[in-house]
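A single chain, nothing else alongside it, follows as structure tokens in the form predicted alone.
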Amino acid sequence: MPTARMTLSPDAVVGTVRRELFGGFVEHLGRHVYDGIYEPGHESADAEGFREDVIELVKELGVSTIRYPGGNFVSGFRWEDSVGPRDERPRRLDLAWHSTETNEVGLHEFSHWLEKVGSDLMLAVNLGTRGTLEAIDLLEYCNLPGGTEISERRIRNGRGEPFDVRVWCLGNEMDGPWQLGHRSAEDYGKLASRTAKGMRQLDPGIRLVACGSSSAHMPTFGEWERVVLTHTYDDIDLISCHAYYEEHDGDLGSFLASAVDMDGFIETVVATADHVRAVRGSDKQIDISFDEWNVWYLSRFENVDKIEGIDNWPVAPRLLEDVYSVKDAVVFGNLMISLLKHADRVASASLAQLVNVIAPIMTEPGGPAWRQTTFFPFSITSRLAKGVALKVDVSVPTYETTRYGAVPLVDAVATHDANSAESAVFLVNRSTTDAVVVAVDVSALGASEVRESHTLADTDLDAANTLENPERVAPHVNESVRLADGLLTVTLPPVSWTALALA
């Protein structure tokens, strides 16, 4: 059986774990709205149309910023259409997803769901066919007290105070051919300087993100961010990262390995902001909102769910409604320990998305609300990690993969927070054939008592929550641990991801 060490110290900080790391997206995008959180039939839904059920399990998975409307479908929205009377709204195309926008929720109802599961607003600003005017008229509507004509329509659709949406994404995934306007990078930083330098003219203490690039693969990734930066490096403080992770071919280790593919992109993408940051002289720093990521298996939307047809615009239909199992889940978790793990310059993340749509959280139309596989790593780490990340060094044996290359086993980062001397440990364990047996020296964090342990993991590794089975999979106690004498065991099996909170 392999065997792992690693030891914690309270000294070895990478960075305060900072909420925003544990942010969510919703898009108009399939079911996410529409029969997602939004289902005024539904025997839970409450006076204004939204599911109580899901706004429940929202709460539990521990959310904090949420941004909207999008993703691919804001670089076609006008974000006048979401005010108003409802039934002045149009209905429009949705050129991204091939679909129908009711407008039905716009920005107040989901500025009123976000108050009932305790998240703030990220709004992202449609920079694809629209412009800085628009832009600087949204940030007009939602954050001006009132007395102009704009800010006395936010009044007189009945919102009264100001939204106060305190950070803005300049657009999305402009470097991509398949969004609306996309353009180069040296036209994009232009446009999202001017944009920037307008918005801050009217509300200086917002902060603003900049499109980054949406994959490490893309062509233009790196370039991407050295010339938008370089545009745009007084005026924003965050640019963005997009990371979607998928098995391929039947290559389980490399999947199981996704996070390593994740720390190199964050740590190339830092690295260039520091390079533009010499260049220019800057004693400011830029840090990543690393505002989508998440598994999905885009290969089975693009051979099977794509919608096409001129005639052919259907409202919320069925898409990309990715069922996970357990080894999505491992992946996921690990994404969240790479995500720990940079916490020094990964100010922020969304997990994109939240409900129906590559989601945490499943719905059916007049039916219940369950937990996918991926909710369990994402609820106990927002709710245990706290204080500061811990860098971790693991001395463990590495395996190959096709894609990365000798990956270590076993993968962990670690928490720590001074005031309440509570500390947590996440780990994965890679390998698809061994458990392996983990010993963490904790004396230094003065740890006596081990709180809570969960593991996920499980002999099928395709096991799933279904609408037919929705509590097929969850995390269980892990029985293996043991604290004495300041030194933690624990035995991981394999395909795992595991969570231990320390008091």
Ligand code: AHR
The other form holds:
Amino acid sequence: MPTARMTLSPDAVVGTVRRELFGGFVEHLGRHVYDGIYEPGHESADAEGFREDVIELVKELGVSTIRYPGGNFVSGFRWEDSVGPRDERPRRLDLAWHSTETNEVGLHEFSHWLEKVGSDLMLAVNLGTRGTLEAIDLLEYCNLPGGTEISERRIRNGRGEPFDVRVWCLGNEMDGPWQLGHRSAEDYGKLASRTAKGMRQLDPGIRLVACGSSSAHMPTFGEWERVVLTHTYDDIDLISCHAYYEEHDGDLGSFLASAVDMDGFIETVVATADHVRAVRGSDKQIDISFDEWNVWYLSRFENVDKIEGIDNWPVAPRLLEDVYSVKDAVVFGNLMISLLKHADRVASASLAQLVNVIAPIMTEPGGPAWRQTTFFPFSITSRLAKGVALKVDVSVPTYETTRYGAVPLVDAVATHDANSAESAVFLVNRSTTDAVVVAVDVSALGASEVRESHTLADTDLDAANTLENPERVAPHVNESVRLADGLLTVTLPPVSWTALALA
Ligand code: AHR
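Since the structure above is the form predicted alone, I would like to see how the form predicted together with the named molecule looks, so please show that one next.
Now the full complex is given, and it begins with the chain already shown.
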């Protein structure tokens, strides 16, 4: 049986674990909003039509900030459509997802829902088909206390206090040819800079995110960041990264190593941002908003699920409803490890998405809501990761992958909270054949007790939670864990994700 060794030190600090790392993303897409979070006729719906069973699951998931309302959707969105009397709101085509948007749920309703789930709002403005003025108007609507036509409109629409939105995305995936209003880095960089300056004239305290690359495999990757940051460096705070992973052609070994790609993505963007900083002689540091990440079987969407036809624009169709397996959850947990390993420069992250659409939570209209396999690594990491992230050097054998070459069998990160003297260790075993025995020297942390252990693994790697069998997969207590004389030992089953809470 392979073994892995590591030593944890409270001094090997990567960075603070910010709550914003555990953000989510709600897009007007498929059954995310309609028949997902909002289903007025459902038996668990509250007075506003929001499903309380979903609200409870979102709370349990532990999401901090939620990015809204898109995604590709935002590049065709007129925000004014989504406010004011509901019976006057227009139905509009959503070109991104070939659907009809009814605007029944808009900014005010969504912000009520956020209050119910206890999360903050992160708004994206449309820089695809609209421009600087519309972005400033939306900011005025949201953040100005009153006294102008636009801010008074918000008050008339029932919201006296400003929404006070702190974080704003300057468009979405503007590097992607699929994006409505897709632009060159040069054009986008200039537009984002102008828009950011205008928005700051209104509210200097907001944080602004410029669009980075929609994947580390875009042909413009690297150069896109360099050019965009050259135009926007003084105007923005964060640059975005988006990444989705799937198993290609049965290449499980590479799929299990997806976090290697995410590590490289983050490190390359950090290097590019720091390069631009050096060229400009700036004191300012630009960090990353990893505001879309997940496992997504994108090829299934492109080949099977795409909606077409001039006479076919459904409301809330079933789109991107990936059913996540055990192996997907292991990769997912590893992506969270990657985010924590870069807690110094990844200032915030948004799991894409939340309900029904590539989501940890699924619902059936008129039926139940349930947790997908990916729910568990998110909720447990969000709850246990506190204080600072610690750098962990894992000494472990490697395995060969087609995409990433030799990759360590085990990946890990730890967190330590000096105030509560609590620590947590998060691990994955990527071996498809072997359990790995891990020995962790935790003596420097002063840990003497394992308070919790959770391992997600299954002999059937394709096992999933479904409407018919919603509790088929769940993490279990890892009975192999021992802690004695400052040495923590645990056996990780093949293809597994594990979290250990120490005190
Ligand atoms: O999350 C689904 C889609 O993925 C988003 O709309 C878009 O930003 C990305 O391409």
